[in-house]
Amino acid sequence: MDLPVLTPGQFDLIYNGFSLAIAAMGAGFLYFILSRGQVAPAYRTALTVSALVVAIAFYHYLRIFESWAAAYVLEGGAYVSTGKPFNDAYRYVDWLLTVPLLLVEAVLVLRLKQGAGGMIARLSIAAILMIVTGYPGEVSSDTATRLIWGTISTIPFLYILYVLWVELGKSLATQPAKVRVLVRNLRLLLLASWGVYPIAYLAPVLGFDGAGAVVALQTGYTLADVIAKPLFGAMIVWIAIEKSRADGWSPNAAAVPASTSKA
């Protein structure tokens, strides 16, 4: 695909959004990292696949804001193709990796009694085909193979939805008060996030075209990462504190040794 001339105002505009996301997935992994120790062991593995995630999407952020700094530079007082192609399938291949880790964190910090292991492998087997179905759309330049793949991909993210908020909803009832908030919370921050891609992959059919498109399209997946990885993970760790608090445990409380009797 041939990369269309931008100001230096729109280049600059996805370049540092790129730069923002890179702080961000680097803060977010510290943070979780750190966070571990304050919260029961039971809950540290949703922690540790919270910053797996933002991990992965680190490296591939570092791998797009080289690709996108090499394809263009600055000539004229605007920035034209240098014709090195900008690879923007490593935003496919971060989210092949990282959408299912995402729902995955978010079954195992709720300590389903029953059924955790079968939603998991239904919602990551979901989230699996949302994402190969609609990159033949996204790497396509006609308006028609881009909604039929976008409409194809549409179907697993519906289930998706229907799962966290019915099946899902259901193990609500059997969670602390404030943890019942936060899951709710989180629920409206996915799908938020997640409601920002499907308009930035439709920028090109909703009359976006050229230098806007492409802004549009990179501002917008680059914006829906940052709330949907480690905005999202933090409140996984709020949701963690909280889980431990309700069932006793407490930092301090682990840190103090045992007492040894005297003879």
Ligand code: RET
Second form
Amino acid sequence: MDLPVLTPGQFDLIYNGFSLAIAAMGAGFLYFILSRGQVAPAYRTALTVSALVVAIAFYHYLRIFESWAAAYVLEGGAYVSTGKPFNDAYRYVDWLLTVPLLLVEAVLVLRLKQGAGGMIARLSIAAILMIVTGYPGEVSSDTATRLIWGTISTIPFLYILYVLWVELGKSLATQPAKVRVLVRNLRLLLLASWGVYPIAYLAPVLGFDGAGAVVALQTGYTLADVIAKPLFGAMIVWIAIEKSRADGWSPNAAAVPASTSKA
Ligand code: RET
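The structure above corresponds to the form predicted alone; please provide the structure of the form predicted together with ligand RET.
After this comes the whole thing, all chains and molecules, with the earlier chain placed first.
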């Protein structure tokens, strides 16, 4: 990525966004680990996977933050490049690990149909193709290159969204009423957060100037990551709690030895 001169306001917006993401990922990790006891054993793996996702992202945002701070220096009231590149690859490596895990998370908590393994494999392959083909466009400052790789990457992207939308939709019929509302919201949250990535990617070709494009792209990706990982994970926790209740499982009953339980 080219590093245009930024105003202190622009530099700080991105800097504070990274800082917020670190806090959100760290807090998400604690919440998911601590919530494990609140859900039936069948849903605990989904919460563990949510915790893995935010742990991976926590680490990557620390590195992104550090790379951003090293890439700029304040000179004469403006932020200018130090000559050290900003490392875009952290995001892509992060997605490579976290996107397949997010798919696993959703499938696990809903206990989507038999043969979910095949579906996870197909979705994960599509996710890897989406990310690997997006990267050459991301690091190119040439508009045509960006558009070509972006278009190729959009094909697996649409496939994933289509499959998830349809499968989550199908599962609605088999979920208890309270869970149904949550799954519907999960679907919308998924669409809203995943939809931000290609838009942020297009910022440099959507007529923003150099500085505006960097701000739109970095804040867009950061915001989308906070929604797609910790917030999505929190929805997974709430769904798991409701499903545990619907299965007749209670955290208190589980803590009392069966022989002394009044129930
Ligand atoms: C790219 C390249 C341009 C086209 C498209 C893209 C989509 C990226 C997405 C990333 C999702 C990441 C998530 C991370 C959470 O952990 C690669 C920017 C469509 C959808 C959900």
